[in-house]
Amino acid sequence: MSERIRVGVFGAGGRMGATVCDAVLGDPELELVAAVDPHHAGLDLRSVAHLDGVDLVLGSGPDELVRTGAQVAIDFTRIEAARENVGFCADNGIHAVVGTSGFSDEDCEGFRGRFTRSNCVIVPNFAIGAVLMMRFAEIAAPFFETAEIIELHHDQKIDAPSGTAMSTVSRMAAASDQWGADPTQNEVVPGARGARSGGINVHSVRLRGMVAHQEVLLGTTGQSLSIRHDSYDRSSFMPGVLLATKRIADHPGLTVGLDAILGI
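Sought structure, where only the one chain appears, the form predicted on its own:
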């Protein structure tokens, strides 16, 4: 058996970070060697993240990755912290697998220049099914004249539409610019038709009990096509996270999105 990949996790004390730690611990090809969270520094990861079979103390900063010899760092934190974490990885030759959202084009350009000794992948949505949904919608776009997107999330999500919805719109609009005009002449309630971008209407739903869901509806003469993906739990993102962690060494520099990791 080949040597296991040594992994560190930023934000390990948070809900997503704890889920990542659990997934890494359960993968025989990976070894969790570092857990970083300044809000829980000095505490035992087992008690903070409610995990069994782990004997790690949470570190206060990224130096913990260097001390433990981590080869890959996984980041699900806030954008301010993630910028620092990812930059640290670039400067110290550590691969970075990033699920934090909010990076600007300027951020990405900066990372392209900095990741010369290691690699980085920034992924808006690690759910493999969601990535395939976007790809399928992109393929279907040229064959339909009308399309609408409904994205549904939990009631704590502060941005609308979601990043996944906007990425889907961008890819569909790039694949086809032949979208029919919106026939609505009288909006009884302002905003009833959602927001229009690239010729495609997007609708955002926020409901308690949901996690992350999206449906792409396409229509043409005499037929329609519905492409839907549902994430019911944070665990839905873990197969994509683990896959990126194992394959990042084969993707030089900066990669944005999971598509290249999946080979689609």
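Only the largest set of C-alpha atoms that superpose within 1.5 Å between the two forms is called the rigid core. Residue numbers count along the first chain shown, from 1. Remember, predicted model here, so these are calculated numbers, not experimental data. What changes on going to the form predicted in complex with a further copy of the same chain:
- Taking the list 128, 170, 145, 67 and the motion between these two forms, the hinge point where C-alphas stop fitting one rigid part best and start fitting the other is 128.
- Annotation: rigid-body hinge motion between these two forms, rotation of the minor part against the major part equal to 19 degrees.
Moving from the form predicted on its own to the form predicted in complex with a further copy of the same chain:
Lone chain follows.
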């Protein structure tokens, strides 16, 4: 067996960071060497991440990653902290796998210049199934005349449609503009036909008990194709995080999105 990849985690005291620590600890190809969280300096990170018995450096500053020889750093923090963390990685030759949201085009341009000794991937959505769903919808789009999207979330979500649904629409619309006209002449109750964007109608369902789900429906003569992603909890991001951590060394410079990492 080849040597394990040495991994450091920023924001290890947060909910997502703790989940990441657990996932790294559970993966035989990875070794968790540093768990960092300045906002939880007083907290016993060992309990947060169930780290009993692991020989691990816990600390409040990024220097820990250098001292422990981390090869890859994973960042799920907030945009201000993340900017510093990612810059630190670039300066110290550490690969960065970033799930924090909020980076501007300007941020990305900056990183592009700084990541010369190591690589960086910024991922808006780490759920592999959702990333595949969007890619497949894009590939399938030119072969169908009609497409609609149904996204379903728990009843606390205040935005509609979801960001994933809007991204999907926009990629499908870029892949094909040959969508049939809406046949509706009489919308008995306003809104029935959903939100139309780029020739594709999007419907947002909010249901107690549900988590995060999306179905892309494509129809042509005599048949339909449905691509559905169901996310059941926060752990759905982990397979994507682990995969990116293992593959980041092969993707020079800055990469945005999981697609390139998956090779799809």
